[in-house]
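Below, in structure tokens: the form predicted alone, a single chain.
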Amino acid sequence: MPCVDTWLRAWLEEDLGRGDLTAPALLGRHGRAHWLAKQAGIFCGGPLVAPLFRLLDPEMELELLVAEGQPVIPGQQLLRLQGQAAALVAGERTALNLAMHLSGIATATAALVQELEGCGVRLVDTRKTTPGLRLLEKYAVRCGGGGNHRLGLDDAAMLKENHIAWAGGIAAAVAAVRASAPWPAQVIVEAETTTEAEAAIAAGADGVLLDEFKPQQLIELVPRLRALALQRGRPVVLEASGIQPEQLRAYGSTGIDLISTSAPITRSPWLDLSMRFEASP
């Protein structure tokens, strides 16, 4: 994608500045290198490596040894590179930084998805992302087995506390959005109380985000909301948010459809990877 090429150029420029001062020691030399996993986790970011290094050396050769979203173990080789030595050295840090960050997100996501296995509840991300990295971070969530919530404010309408207060209530806020949004757009209402959740369904919301409800509350509330939606004649997506990762399993048994969490993106450590240079034959 053109946008990815632009990002890679900008990220390389951030590190290279006016140029790698070590390059004269490597001019005319070719080299080989490979990546190693130093921790167990889920690998993500491999498809970015070749285009990044080829901005520095158009003839760079790359062999991916691990598919995206696949588990890796310490000491496992992930990919092999061969090309100009100066390009290998210049692109090393930027490429590793990207892959370690994305692999950390994928690894954290996979751990949470595993907690929900068998529950029939899908784990999705949020808009709490690093500016400029949203698409890649959300891609990493998918590589870890999670799903994506809104990519941006133009993806779906989510009415929160301030919208509702300033619009004059849930019904008024939903009606205003319905009157102006494109017909495929979904309308989601964030509810902090049972009364707000019921009002959202009565107003015709496509989804209700149940914020900071306890599992026992949802066990009682979810069937009631499903019944109200059935009376309305259209299904509703019920989502829980504002939960702690250690409570995932409890929430997974409440009958909700989605659990949204920012934890894999905002709290995950990077997965430790390294690039090892090989002696020329």
Contents of the next structure:
There are 6 protein chains.
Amino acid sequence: MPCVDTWLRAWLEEDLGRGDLTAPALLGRHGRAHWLAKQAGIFCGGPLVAPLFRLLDPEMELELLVAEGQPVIPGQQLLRLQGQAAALVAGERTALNLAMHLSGIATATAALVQELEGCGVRLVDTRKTTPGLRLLEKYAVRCGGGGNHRLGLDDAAMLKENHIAWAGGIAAAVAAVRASAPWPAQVIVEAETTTEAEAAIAAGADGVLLDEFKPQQLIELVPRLRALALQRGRPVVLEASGIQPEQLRAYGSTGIDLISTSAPITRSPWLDLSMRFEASP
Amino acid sequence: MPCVDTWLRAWLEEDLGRGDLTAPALLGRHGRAHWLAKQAGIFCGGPLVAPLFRLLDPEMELELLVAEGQPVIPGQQLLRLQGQAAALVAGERTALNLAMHLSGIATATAALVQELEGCGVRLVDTRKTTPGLRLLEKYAVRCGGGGNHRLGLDDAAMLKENHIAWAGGIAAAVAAVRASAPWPAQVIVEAETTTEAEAAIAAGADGVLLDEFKPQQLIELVPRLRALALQRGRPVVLEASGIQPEQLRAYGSTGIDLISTSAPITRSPWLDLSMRFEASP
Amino acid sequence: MPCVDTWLRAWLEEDLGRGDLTAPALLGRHGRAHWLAKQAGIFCGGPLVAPLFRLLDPEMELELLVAEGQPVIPGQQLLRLQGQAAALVAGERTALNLAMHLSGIATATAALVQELEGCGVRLVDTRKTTPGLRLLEKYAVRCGGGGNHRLGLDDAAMLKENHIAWAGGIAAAVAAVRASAPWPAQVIVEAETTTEAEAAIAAGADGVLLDEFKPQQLIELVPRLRALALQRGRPVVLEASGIQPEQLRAYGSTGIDLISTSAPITRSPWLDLSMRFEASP
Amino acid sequence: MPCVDTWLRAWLEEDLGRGDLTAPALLGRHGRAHWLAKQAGIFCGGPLVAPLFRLLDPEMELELLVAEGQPVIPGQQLLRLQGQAAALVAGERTALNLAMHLSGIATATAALVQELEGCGVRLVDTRKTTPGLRLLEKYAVRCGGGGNHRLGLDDAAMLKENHIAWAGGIAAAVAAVRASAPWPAQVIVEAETTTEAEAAIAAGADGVLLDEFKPQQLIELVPRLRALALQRGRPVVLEASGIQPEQLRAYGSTGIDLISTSAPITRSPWLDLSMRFEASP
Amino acid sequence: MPCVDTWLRAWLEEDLGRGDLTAPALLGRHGRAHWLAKQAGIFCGGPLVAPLFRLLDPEMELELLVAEGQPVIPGQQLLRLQGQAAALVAGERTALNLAMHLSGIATATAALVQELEGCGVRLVDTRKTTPGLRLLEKYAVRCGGGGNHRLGLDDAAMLKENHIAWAGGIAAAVAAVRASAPWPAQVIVEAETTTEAEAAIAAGADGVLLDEFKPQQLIELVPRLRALALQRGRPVVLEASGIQPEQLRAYGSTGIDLISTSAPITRSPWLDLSMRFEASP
Amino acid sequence: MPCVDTWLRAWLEEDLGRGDLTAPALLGRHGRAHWLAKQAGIFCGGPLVAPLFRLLDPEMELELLVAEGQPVIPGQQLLRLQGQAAALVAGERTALNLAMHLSGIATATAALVQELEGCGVRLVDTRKTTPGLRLLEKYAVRCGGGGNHRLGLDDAAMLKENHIAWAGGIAAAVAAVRASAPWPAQVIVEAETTTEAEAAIAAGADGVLLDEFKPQQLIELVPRLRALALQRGRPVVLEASGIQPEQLRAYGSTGIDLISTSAPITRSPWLDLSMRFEASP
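I have the form predicted alone already, so could you send the form predicted together with another copy of the chain?
First the chain shown before, then all remaining chains and molecules of the complex.
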């Protein structure tokens, strides 16, 4: 995440505006604080806390007590901080907002991943991410045990209904993209019917996204699609989407490779964490 | 929101990366699309959609069918778009992500505000906001009928336990901030006990945040604090926080002025919206 | 002042352009220098000098000999520097420009503040500030013993003649702003007549700016406004503006709370300071 | 001035912060306004006003009534504006701050230039400029009839006492800079004694800055330096600095080419201008 | 290329610095100009010329006479421009520099692609690109008939000798990357020996880069690798690199899929183009 | 080069995009590497390598083995690196791209400069530089023993055919520029005929660019122009351009001061360098 410092600075400035009005009352003081979990969940975002506070106080000391992606219980200490009081106060909210949001995503992901345990299917995210936070939210999904789908419109091509209509069919759409894309770019086709799925494989798609198929349909369809792909000497990645959390397990045993879902990002509450200041040393 | 164009551009670039791989297949085509609500809720973010798509196609035409902050029902059309196919595809996800997130917040806010209807208490947000989205999330709270607390550390001073400890008491802390802050800046004190609340008023605080008091305590305390303030010829704004959604109504009748809660921002799922492409003209 | 490093970098680049042409002649050399006051006044900007030179030479050593906001006399040493010769030369002009400008403002402020000594009235600045330098100029005003008015259009609302005309009266204008502003935002009304001032208080304004009233008028008006405010259980901050420096004292004894003036920023000459290089060590 | 739009945007954001709190009260309204001079002086900055307001309202109409660099009298209308009320209010202060500051510089410059009228000497500025405003302040000097010295450390080399000491003499310093600088870069030497001035010419300097010489000394020195330069087949530009405004005329008749002074930028009050809103159409 | 406007602005500012010194002599004038090819080659960069000049004069009219990627002959007109004289002069050099550089790359690519005609092998570029120009240089390669390899370190993983050593073997390295990368990311292994190439296929690599193999070796190796891949039910992309231009054809008939070469970017001279001003209308 | 860190960061981000996919396989490891020359030439860019890698690993250790602008032979070690493996891999390509490009320019410059040895003529570059790299490319020219012409449109004025036509003649054009330019800015006139060259001198030009004159013409013309300049008491810099590399020597003995050529920048191949990882410590 090469730009993370730039983001942290911008987020601090969002909260600080023209400067913390209470800073003059804290000048010259030093303090200690720690973070507590107030809920059970998966902790995520810990490695961002030190760089954030060091933008405010380059001498800030921080000890992480919980490794990234690990479960925490209510009351558990997560990290310890020591440095300028004005920096502790100025960074508190931004750092917590970030970690609570990411930990909420990791926690929700872990719950879904556990649901699929033993199925041999990988749970992956989508491009439904909060504007400005995609890389970090996708990182939180990995911390929760999930995998990532493409990171943006530029690192794999997904052809949807409208692309296909405009290009004049699946084969034409796949060919148009292959002609201009870098060779390592995968081409995925979104299919809503069996016919579309078969046409995608015939057109040489690297992946097929099977949208809103029922588990029963997939149980029948998946082996047929794999056989078709085999005939063409080219394996295909099969992905199911449009699935409610409670149906995950049913889909997990259909033989597909991936289940993609936006739920851990779009439907998860923040994990409740707080920062406690300690009696001055 | 003076920077909104800068943000929209950055969010588009987050999704586009080095460019949409499917764009060459769409070059030169035009299309139409509309947005649908897939859930009931409050629509928010509509006015951001046109500027976002116009960064991709300055000629994009957009007709908003729902006013900001209005309720929508499943299946309802929200807006209509017409322009370059490549721009419609490139902007779709970012625009929806933004509107779904903001509409989720507005919807959750409206539910809480309705809970308080008739109490004469204003529901306001906090500084628990997603990094990078504070102004827009606070705008969504207003669209849902809530009010805003301070926007950052620079436009009002809130003195917490640690400020008070470092400054050597409430009176000293208030005085230190007043001495350096611009005169219109309000000074608010967070109180966890009755004694602290009274000391805050004695120190001339403009507002007192009564954190995790029980409704019964407030019913007794609020009039006493108001009387104290009156004696000093200076009214005080009384705010309650740390309240679970199901208790809102109980707090609403304690005589306080404000209830602050982060729930609409930290615990709301996105509102489900989608974009449908239409048969080409 | 969270962005100060960004500003310092931009200001250095303004002077350096594509690079100091004399730098190659200085490469590898180290030097010492000190700053001298060439005029009496209040020194301001000292804490900015080290961060500025460290952008050019991270090892630059700097010893501040005068505390911020303290008076200096002609010939007095202000600070001592030691580091790369190329950095000393490249930063000299920008650092001096900044400190001379800010010290000029602090000096002019201190003169006016002294004029008001013992009156119990606070001298505050306005939004008439040099583009790009508002936070630093307002800081210089504080160093000179003055106070700050609002920092921008977003941290308090001042309703002027035109707002009132467009909104349809003072009460309507105040109500419109209160409805959308964050609750801690103060609402101030600019009044040019006694009637307007009274209407402002009736409308619940937090402050009234009494523009271009004469001292005699204020002596009669101020107690009346305070009584009106008291009746409504809500104190009001009374501010006078449009005052010539030579009349300050007359206004100081009218009972108002604040006198706002742009003079220290818009009419002050720079304080003359210079940097002297010392014989090489 | 290629970056002027970037600057205008940053300056507006400095005043707007998170947004004008009074904007909601103005939404949807249009208005008219004009600018008035409240003092006599030289108007400068007019061409910046339209681009500034158009960042807030792209449809803003503006009619300039006074050409850049022209004298104005108290009460004179300078320009007329028509557009969104919220944009008029949001841009007013920033636009006036800029124009008042620049007009103050142009006015002060014009007074000094008039002093020198008929002397055949050009008045030029220095690098003592307000951080962030150099190009505009130097533009204001031109509007007031002055000329510009170098714009930064990169477009001409000025060798001062310390350069000379570090390089081991004037000849060595000039040679070191010539060896690395682009060929069109002029090399100027600052001289405080006659000997230094002669050495500068002997070293092939393109210009000599004669610092704090008395008029009598210059009358004798200037022809001697010109003769020396002629012998070497290379004319030299002779510049005097360190001059009090009241001595300008005395220096004007010494035969030098340029007088450089920072006074119009470091010692000029802003020119008083104001914006008046008109009864709505 | 979403950021192209930002780049064009930065490149103009690189040449303009504090502003074209000749601009005042051109103010208010309009002119016409055209571009001429002075050498035969492939024209590339045409669509960038209008946006570049419109940053200087939004009314600039431009007619492109040659389509992107088309051959041109000496003396051929490439495009025609009409607009403000100051804008024509200010943009000339930057626009030509860009188009001459890109056209040089397209021309060199086309020569190599022609060499390979009929071989069924695709010529692709590498990550050896001029800092700051990667997307445009890769675009120029496509204009010359070549294809693109990955665009950066983030859109496909290439495992080299050192990755393999650190990870403890090819299989471990491939597994480590697959575990964390988004699923559509291809994993390519660079092989310098037959054993390594076979191990890469056994490890499930999507592509194998055969570095500095001789044509004879490849003729024997390629079918063996393909058979191995077929056994594993997973096709592999075979790429040869480290090839001198004169050997291209020999490699073209070895059965590989891709030849990657940096030569069109690192070894191509600019194509000579010039801009001619026409007698004023 | 004040912005060099900003550039290095942007160039790294161009290659890294959303992050090196192989980084997770390298986490926690350290490594050593060195750079080798694979061709003979002049090494340039060495001092940029450490700052570039330190953006990725602040603890990266680097030992430069070859001074800037020195010749290197095939197989020679250029520098040694030690630090985090992930940083070595992430920075490798960008650092090499930069140094190979700059070394190619220095190498090509040195060859031309050697051609002119003993002529007393200085070889200088032009404004034909790769967009975004001007300062570094001009620095590479200096490393190769050449000199720099003006750095941009703002630090000297060159009047060409079209300026002269628009201004109504050479004298008018020179006068117009002198009137508005800072006094140290040189004015150069491009002449294509003897008459134009003489007119330029008569108009007081500081330099005359003699474009596409033949050596024979120059041998006759140069002394005449110098005499003319001498009569006017003002030396002139005479520059020849439009010269093929093979004619350099012929031009070198015509008495001109400068030969300007873009060839080292527009026609030089990169110098082949590579980075070798060493067996882990």
